[in-house]
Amino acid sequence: MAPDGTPDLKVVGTRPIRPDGVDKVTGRAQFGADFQLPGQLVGKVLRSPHAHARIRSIDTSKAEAIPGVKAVMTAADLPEITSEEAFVGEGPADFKDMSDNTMARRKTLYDGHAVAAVAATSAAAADAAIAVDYEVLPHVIDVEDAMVEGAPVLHDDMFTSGLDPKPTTPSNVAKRMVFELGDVDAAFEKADIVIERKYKTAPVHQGYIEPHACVAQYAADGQVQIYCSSQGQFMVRAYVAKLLGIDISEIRVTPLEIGGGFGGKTLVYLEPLAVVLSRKSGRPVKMAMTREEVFRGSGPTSGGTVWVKIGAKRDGTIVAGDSVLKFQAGAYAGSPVGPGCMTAFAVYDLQDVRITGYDVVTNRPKVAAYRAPGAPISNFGVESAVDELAHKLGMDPVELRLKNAAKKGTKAAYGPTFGDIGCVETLEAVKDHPNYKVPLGPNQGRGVAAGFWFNIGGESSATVNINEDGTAVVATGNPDIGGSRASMAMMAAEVLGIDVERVRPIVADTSSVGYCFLTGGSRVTFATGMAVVEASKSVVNELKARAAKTWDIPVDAVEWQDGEAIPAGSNAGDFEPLSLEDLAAKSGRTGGPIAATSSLNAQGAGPGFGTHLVDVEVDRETGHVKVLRYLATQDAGRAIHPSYVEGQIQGGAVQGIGWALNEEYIYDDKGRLENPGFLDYRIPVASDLPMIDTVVIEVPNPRHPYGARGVGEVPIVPPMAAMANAIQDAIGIRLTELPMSPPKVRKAVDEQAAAEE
């Protein structure tokens, strides 16, 4: 046993080579754009050039007359769908909105909204001209502008929910929600110091390198086959079935490799269109977005405004927190304002806290999830305000956070009381790290921020098959976007007692494995891992039964150790051990193939905490912010594959740095996106960054057999606030709006200089 009481493990916690690595580095792996079927057509989408317009008419006759054009579709080819809540993707959605977002029906609601699609024998023919008569309408881009009286209303049937009495006038505010604990107003009366500030963030894209792509084939007997890049093949199956009125049993979805998702591939955009075009043409249809289409037509995450009020005693005890979040949902309701509210103050042990959230539609693409959706936005506000509080109190910012940190027994504003968590440990790891003690030079500053994500479990299935040579195949239904192939194989190998190289993990299609909720919310290693462990245990029980049958002794007289069946003791008899390979070879004579399946709805996902520390240097002449050092500490529960955990932490930190310094959607006065590509939408590259130092804390999650917690969401939560806090420390200027790009930093420096004259 280990010092913390956990069992000694031989595979979990090691760093084997990733099982999908060779295929990817040699180019053998098939991504969405690589896949082809014989006789396939090319599908293209016509998109609206207007932010808000009524569709008067669509004339497809000229396109249909072009040689090579085999099918043309509009929203008229999709069934009318009534409003119905859907929870198959990552977070709530509405099927009617999803259908309208897939193909505009009466109005286009953003620049890039799909209005028609063509399938043809060549890309040139697929670019066929379709005449659309638009009536351009007033539009609104900013979230607060969308909330004011007199703003252009996107949906005549949208009435704000969460208000009493319910409004009778339509507005752009889809929902109001409140999370509250204690008596906040009374608690502020006890505060010696109160900080009250407003912050703003811009919508940013997930920035995955692989654009959306799929191939669909509608067979003569009504069977549908879809090959696509997504974060959930079962999600694609369910959404396509609902949007097109097809039975789920008629659809088979095969997941291809995924070149990044980060939450942005938890919706369908092309798949329903490709199926309709295939049905109309009688041939397979391949569709792939260009980079411009990805930006104009698929979901970024929300931008928003965050009002924060924090009260504290002079000794640093935070007595009250209050926040109002206003999140852009894009053209249809469903921003991640709920998770933003849930996570806002969750790193602190507060008895009196209130968070109010507003879900607001604007003339932008419908938002999609992005790593810890909603949490980075609210965290930017709260952790910036906490840093200002530390300055006013004259306290070290880490010490202030340690004094108020959430711990076992803390009740969160959104409901649960935390069990074993590692918030304090992540803060202490920062304090003890060499980076915290490095001397700083002129125009250099140090910033810290803590972050939280609740993590999720959910439905998962796994099948473990033992091959005739004693190797194993682990089949699950979750696309691998963060190392889950490796973690599944490792947990199976741990239970089976064999080398991980003898376990082959595969991501199966929807007809070959039981239902799995999508890959998102940092759920796969926790939830699907539990299914793998349970299936592997069932296999071990069967192996013991086969050994008992071979030896003609009771099954409870057999033990399984290090990949072998052995007698439980001297009373059981004197038999040579039977290895998994031995038992597999004899399986035909002892009962047939050895396999097991487990399906479960995993509960008890351990919440995750992390603390980030960054040193920056600000060039006052250009406004450029250089990242000198970056440290991310995080509680992983138990790192199944430490290299993957470190990679997840580093990747989240890099994306957060980009969100903080450069990334934003820029629209002109007509609501058209001006920077739909990586040349003008700037994400960090290697030369922008130092090495990201990581410290992995392990406070085991008791609900997982190996103590794992989700790790993919937490690391994107603290970076923006940490960066803002470091810039303030460097030049004495508090920037409250993202991105903190060179023009904005230079403007703030100039305003500071003018104020000092």
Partner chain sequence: MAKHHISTTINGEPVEFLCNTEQTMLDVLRDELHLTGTKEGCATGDCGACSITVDGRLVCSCLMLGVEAEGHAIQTIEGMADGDQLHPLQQKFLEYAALQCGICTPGFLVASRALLERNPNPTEEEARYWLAGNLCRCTGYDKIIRAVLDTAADMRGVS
The other form holds:
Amino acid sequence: MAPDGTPDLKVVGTRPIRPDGVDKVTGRAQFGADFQLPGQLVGKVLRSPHAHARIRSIDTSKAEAIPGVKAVMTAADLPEITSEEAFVGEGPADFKDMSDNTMARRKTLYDGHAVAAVAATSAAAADAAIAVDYEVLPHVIDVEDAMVEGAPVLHDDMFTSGLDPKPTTPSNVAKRMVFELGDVDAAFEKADIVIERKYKTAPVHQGYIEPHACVAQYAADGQVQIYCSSQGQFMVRAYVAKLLGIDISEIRVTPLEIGGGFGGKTLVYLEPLAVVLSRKSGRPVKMAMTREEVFRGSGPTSGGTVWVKIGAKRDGTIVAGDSVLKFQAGAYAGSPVGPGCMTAFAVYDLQDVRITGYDVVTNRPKVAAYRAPGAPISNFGVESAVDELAHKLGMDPVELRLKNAAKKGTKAAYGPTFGDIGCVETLEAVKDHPNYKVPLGPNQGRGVAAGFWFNIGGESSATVNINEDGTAVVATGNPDIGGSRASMAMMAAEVLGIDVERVRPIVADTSSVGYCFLTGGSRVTFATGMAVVEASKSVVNELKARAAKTWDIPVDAVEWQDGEAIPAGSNAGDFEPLSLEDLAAKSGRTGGPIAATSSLNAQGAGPGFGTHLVDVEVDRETGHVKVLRYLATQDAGRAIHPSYVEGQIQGGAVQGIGWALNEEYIYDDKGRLENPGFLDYRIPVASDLPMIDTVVIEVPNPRHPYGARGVGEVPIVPPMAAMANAIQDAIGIRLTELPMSPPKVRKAVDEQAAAEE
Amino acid sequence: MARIVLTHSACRQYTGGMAELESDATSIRGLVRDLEVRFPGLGRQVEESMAVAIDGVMHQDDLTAPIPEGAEVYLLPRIGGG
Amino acid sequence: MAKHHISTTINGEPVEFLCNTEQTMLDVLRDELHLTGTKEGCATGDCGACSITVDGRLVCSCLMLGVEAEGHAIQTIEGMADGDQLHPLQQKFLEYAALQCGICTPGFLVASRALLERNPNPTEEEARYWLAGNLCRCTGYDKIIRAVLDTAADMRGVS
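Would you mind generating the form predicted in complex with its partner chain now that we have the form predicted on its own?
Complete assembly follows, chain above in first position.
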């Protein structure tokens, strides 16, 4: 035992080479677009060139006559779905909307909305001309424009929910929600200083490098096979079944490697279409999006406006927080404004909070989950405002946060009382880091921001099979996006007491392992990890039973230590230890193969906190912001594989830097996306960045056997405000709108100069 | 007896704006039943769409979770993730 | 129109293939030769996932036509390891956890090898600029750059 009472761990906390690593560095790993079936056709989607249009008619006859074209489909080939709420990656969505988003039925609601699809023997033939007669309608792109009276209405059956009395005219505001604790108005009365400002963020795409891709095969007996990359093979199975009206038992989904998701692959786009095209053509159909299609047709996260008002005492105690969030959801209701509300002030010990949220539809692609959905948007406003407060008070921004930080026993600003959390520790780690004290030059500035994400648990299954040579196979149903096979193998090896190289983790298809909710919400290491640990413990119990049988002693007289069964004490008898290999080799003679499955619904995911510190240099001539150094501290509970924890933190931080500085959708006046490619939608490249320093804090999560908390989402929460605060520190200008791209920075500098003249 | 706190308008719409109430329920399933009886629609809302934090620990889709005597229970919108 | 008959060398082996005029080298590699280690991330030369070398020069195979391979020596990720002996860059990427999802990894490895062949002792800045044409959305590049610089040091015999 370690001094703090935690057990000594031999595998957890080490840095073994990931089990799928060699496949991925040699090009052998099969990603979504790498798989093929004999005789497969190429499927392609025809997309709307209009932001908002009524489909008068679709004529597929010419396309069907083209040699090589084997099937053509439109929304008429999809069953009409009645409205039914589903809980997808980031929150409630409606299957009817999901169906309509998969293929437009009566109206197209954004540039890029799928209207038809073709399967053909060649890509050229699949580009077949399909004649669509559109009636172009007025469109609306901006979230606040969409809310004004007289704005083009996307859905004439959408009436704002959450209003009393219920409205009688349709609106683009799907929902209004209010989240309230304490008495905010009274609390502001007690404040000495009040900061109030409005901020705006741009919708940003998850930007995974692998476009969506799948192969589907519909057999004559109605059995469906789907091979695809996604954040959850069980999610694909469930949604395809629902959207096509097929029994789940008819569908088998085999997960391929996934080339990044970040939330953007928590739903289906191509899979239902590929199944329909396969059914109509009688052949397997492969579909892959181009990069342009990824940008035009798949979900970014919301952009939104964030109005923030915070009140504080002169000593720096924050006493009240009020905020209004307006999130655009894209073409259908379902932005992450709910979690945006709840996370807004979660870093702080604050009892009087009110947040009003609006979920607003616009003529843009329906948003999808993106890392800590909603939190980065509200955090940008709140953490910018807290920085402004620090300036007003003349307080160090880290000290101000430490004074107000949530800790164990604090009633969270979203309600419940926090248990063991590491918010203060991440702030202290920033203060103690050398980066905090590096002297800055002219036009250089330092910014800090802290962030929070809930993390989730949920349903997971794992099977552990002991092979006859004493090695083990661990099967789970969660696609490995960032090294989770390694974590699963490590936790199994820890329990079994064997080398991690003797454990082979696999990601199994939907017919070969128990149900697992998708890979998202930072849940896999926590929840699926718990299933792996439970299954491994059952295996150990079985191994002890086999040893007891072999020795003819009671099972509770057997202990498992370092991969061996040993007698529990001298009273138990004098026996030579039986290793896992010994017991596995003889398992046939002691009762049969040794295996165990655990299926559970993990509760009590540990809340995650992180604090980021960034130094920037602003070029006043060009408006370019250079990141000089970057530090991200985060509570991981317990880092199972520290390298991949660091990697998650670094990657999240850099996505946040892109969100802060460059990433945005540019629409022309017709509502067409003008930058659907990586040249003009600029994600960070290596030369934009310094090394990303990390400090991993470990405040164990008591609900996980090794103390793990989710780590993947927290790191994208603080960067935008940290960058804005650093720019403010560098040039004395508070930028309130993302991205803080060179033209915007330059404009702000010019305005500052003009004002000084 | 547990203290039930409704922070969100999605729940308060069923209680006429009431933000706090008490319940004798000893599990989330019991709470769902109790709320449905007292505020028709609220029980279903909690079962389908809300997370339940019991003494600070978040539960989703977990009807069997016990609610201890004197517990502080928050009803929050469900959390997803990316 | 009839297909073109192309004779080339891929990963040291003589290879012949048929392709259409408009087919890119990326499509030839993936669809005709089933060398799917070379990835498509954009097909517009912006992401580097399809990096290969042609006579030692780093190119995006999505910007090259299949017919242009005639008579040249192509190297892809599949030719980087020597049997089961990984290239030092491949080994170092694993040790440094320089990949998360792994989709950009083949392109980074091919590009990094091209860098070290030209410049066995790159500075961090040189490595970052050389690899600026390869996009990674997962790692934030930190561990990739460290792996490349450490491989360079190892290959120079200092460490």
